[in-house]
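Presented as structure tokens, the chain that follows is alone, the form predicted alone.
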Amino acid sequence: MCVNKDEQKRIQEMSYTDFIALLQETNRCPGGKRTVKRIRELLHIAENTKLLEVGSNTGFTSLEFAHISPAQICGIDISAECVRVANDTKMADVQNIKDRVSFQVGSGYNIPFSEESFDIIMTGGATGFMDDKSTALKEYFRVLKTWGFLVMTPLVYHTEPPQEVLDSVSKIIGTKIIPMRASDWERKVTEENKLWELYHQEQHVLTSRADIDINTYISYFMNKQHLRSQSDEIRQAIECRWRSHINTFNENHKYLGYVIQIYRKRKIEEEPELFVTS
């Protein structure tokens, strides 16, 4: 059998988001369904609620919000391949979901919507992977309605990770990871604009997984029909890259957690409060 070196090279060199699209991985926000369920509990979402997800990836979070709420939802992502997979997943869903959810290519640095278009902006962990967080936060503020909510669930570090772990993760995702805690994110957002009010916050710890769990997880992907149909050489290239990524992420999870932060876009700056619960 002739080995397709060009195709193997393409797999090795494609961006992380395009590789995820190739796998057709359900790329969940930190905390997955539990996070989406919690946000639904915390915020009032009605039929006329317009929600924008920035960094929608392959569509999980937007679609899950649609499954448990009546909101009108739009997801944007910089990866055309991720948007394609998200739309394919949506089209396999029921008509009600097809009618209320849309996906399109777009950047958090230049959101393709006019001022005050959305009641809620959900960014999951996407903002943490952006080099220019200030520009993204300005865009979130611009397209969010006054008294609307910005929901962020960034990954945060509860323990200082080794630099080699940070370097390895940075290389995979194509963005330099700067370890941040929940307080760092609050300071970053509220110092960017004094009209961002931290409305709710809760923190969660993640854990690493055993080798047997990782092997089972990777086997699941490699048994997907669209990957089983590939040549042995291409499958090997895909599995090798995926296993390397997962092992790196697993090491990173020894130091990692995530925080649910909900900010409200105020009209006027709020006066400080002195006597609050601890």
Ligand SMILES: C[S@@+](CC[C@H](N)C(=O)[O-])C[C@H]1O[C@@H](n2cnc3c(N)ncnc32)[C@H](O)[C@@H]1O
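What you see is a predicted model; the values in this text were computed from it and never measured. Each form is matched to the other, and the largest set of C-alpha atoms that superpose within 1.5 Å is called the rigid core. Residue numbers count along the first chain shown, from 1. Compared with the form predicted in complex with the named molecule:
- With the core held fixed, I262 shows a CA shift below 2 Å between these two forms.
- Once the rigid core is overlaid between these two forms, H226 counts among the residues whose Cα shifts by 2 Å or more.
- For Q201, the Cα coordinates differ by under 2 angstroms between these two forms after the core has been superposed.
Moving on from the form predicted alone, kindly provide the form predicted in complex with the named molecule as a structure.
So it's only the chain below, everything else dropped.
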């Protein structure tokens, strides 16, 4: 498949982020639209609800919230390029969305808003990509209103993955993966501040896919207009790299799921409950 060595090298050496940008893949939160729909079902969201997304990337989650709820939404991301794409996508949407959604460059470590500004903070998979989770959690606590909700939907491992799978995925995305379970996240958040109360959680298992599904998925990308117009050599190199990544991710998905965790910012610590449903 990979015949032209020069083209293959150029495509192979591109960063993962640049490669994804080249494919124009939609960057979704774990669970994608199902996660956003579920949060909409679980939390009351009205016209005066102020929602902050931290790590909004190219805008999928914030825009999906705007499509299915009347909230006022702001997405922040440290990547100026992601914010630019998110704003372009928003501007191509209907007026009502343009009026209610904004994207700006900002870090979860130093959120550019004052205390108690938001009713809901959403951070899908992004906090998992932050080395200093404690600083981010302090910032979430600061800008969230008391009795407001912090929603996190990180990818979690339900079964311990082999080290070689972790190494392969880490190599692709350029970040060392430290596998976390849902309970690790809960411990991290609630030990950070006793006023974080785990209000709701549900875990979802992801599954790996058959070769035929992978072939269909890759064909979808290769048939995108902007890739069809590339030379055969470039197309072959892109397909070769994409297939290799997808096969690695597919292996990883044998062990992977995601959790929807909703924390509430309390005014006072909650008294323990003894008799609860299992």
